[in-house]
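Starting off, we have a lone chain in the form predicted on its own, written out as structure tokens.
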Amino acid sequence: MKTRYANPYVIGTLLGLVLLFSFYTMGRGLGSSSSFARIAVAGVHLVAPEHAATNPYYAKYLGGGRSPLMAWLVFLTLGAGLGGLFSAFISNRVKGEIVRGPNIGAGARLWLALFGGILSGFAARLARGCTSGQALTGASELAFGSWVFMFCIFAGAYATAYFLRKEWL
């Protein structure tokens, strides 16, 4: 049975409208890396509140007396995840499997995915924005740095794929 996917032009147009709506209603664009930073800060604050309050990086998320989780980007990221899960569910693509090539074990695939996720999250905070924030928001604002960032992301992805392709073939 052939799996049907949504039309990328329709989805791209809808994503552009969501970005426009975000600019119009919130005064800023889309991104998700700060929501993960907020979740981490909430976790640190739960375990070590004194440390979180005295650390300058954590303290900026704790200001105002509100929970760091009470931010619209946290809800946006949660909605994107739930929306993706809902989309996979209604198209019957939810499976309990580890997608991998024949030359890599399941454990190695999971460790590579974890390492890649941690590295991407660290890089997103270092760059002051994730790929969605840099590419969607920055590119829509015609920010030169965001365009350079996206070209580097694609070049880095192609270079990395060259070295890791043997694991998938």
Given for the second form:
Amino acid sequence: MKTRYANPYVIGTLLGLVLLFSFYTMGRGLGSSSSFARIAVAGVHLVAPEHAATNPYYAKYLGGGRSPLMAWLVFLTLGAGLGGLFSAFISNRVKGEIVRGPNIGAGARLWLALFGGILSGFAARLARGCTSGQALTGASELAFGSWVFMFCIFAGAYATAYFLRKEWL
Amino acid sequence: MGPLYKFGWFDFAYSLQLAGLIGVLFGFLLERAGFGNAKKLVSIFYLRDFAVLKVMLRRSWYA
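Could you give the coordinates for the form predicted in complex with its partner chain, as opposed to the form predicted on its own above?
Below, the chain from earlier opens the complete complex, with every other chain and molecule after it.
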């Protein structure tokens, strides 16, 4: 049997406490986009180590004699995947499906998802954070730039959501 | 006094284990709220379901 989703206010409170715990123990917030950047850097470092070492963007992840994957956010993102899977598992929500609206085929939906992923991944690095690092952590710290980021995210989404409604819902 | 890591309470290897644990809690809570469901996530942009906003506001309030 599928169970219903939890109360959003309760979850928001608990997420705030997890964030507080993270700040208290590590002095760091939650994020995820830089772990994908680190995976990309590790890939470039594997096939073209000289290029990775001379490119300033890649090089900043390569210091300290450690693999770029041995990092706080990489492990956090791995854990988040496991935690989400566990939550879905105990509520019988684990299944293979391609979530899509009535107006698009499965293949086209996947290409659209890939395009959207590239766009949001690129933008997250430009903005120095995604909705986790900026909107979740930054907004909780009341960082001005993060609040600007959050309003821009919502403005962009509300401006474009209408045109993709048949692909989504 | 925190942050504990900056004051040398534990080392780098332990900090990665802690990252995994905090990540599990993070992912678990997000899925509990329905954020593993793409349609539920976008439905706020079609003014149908405001769970995303409710979680974000309450979380910012507490942390």
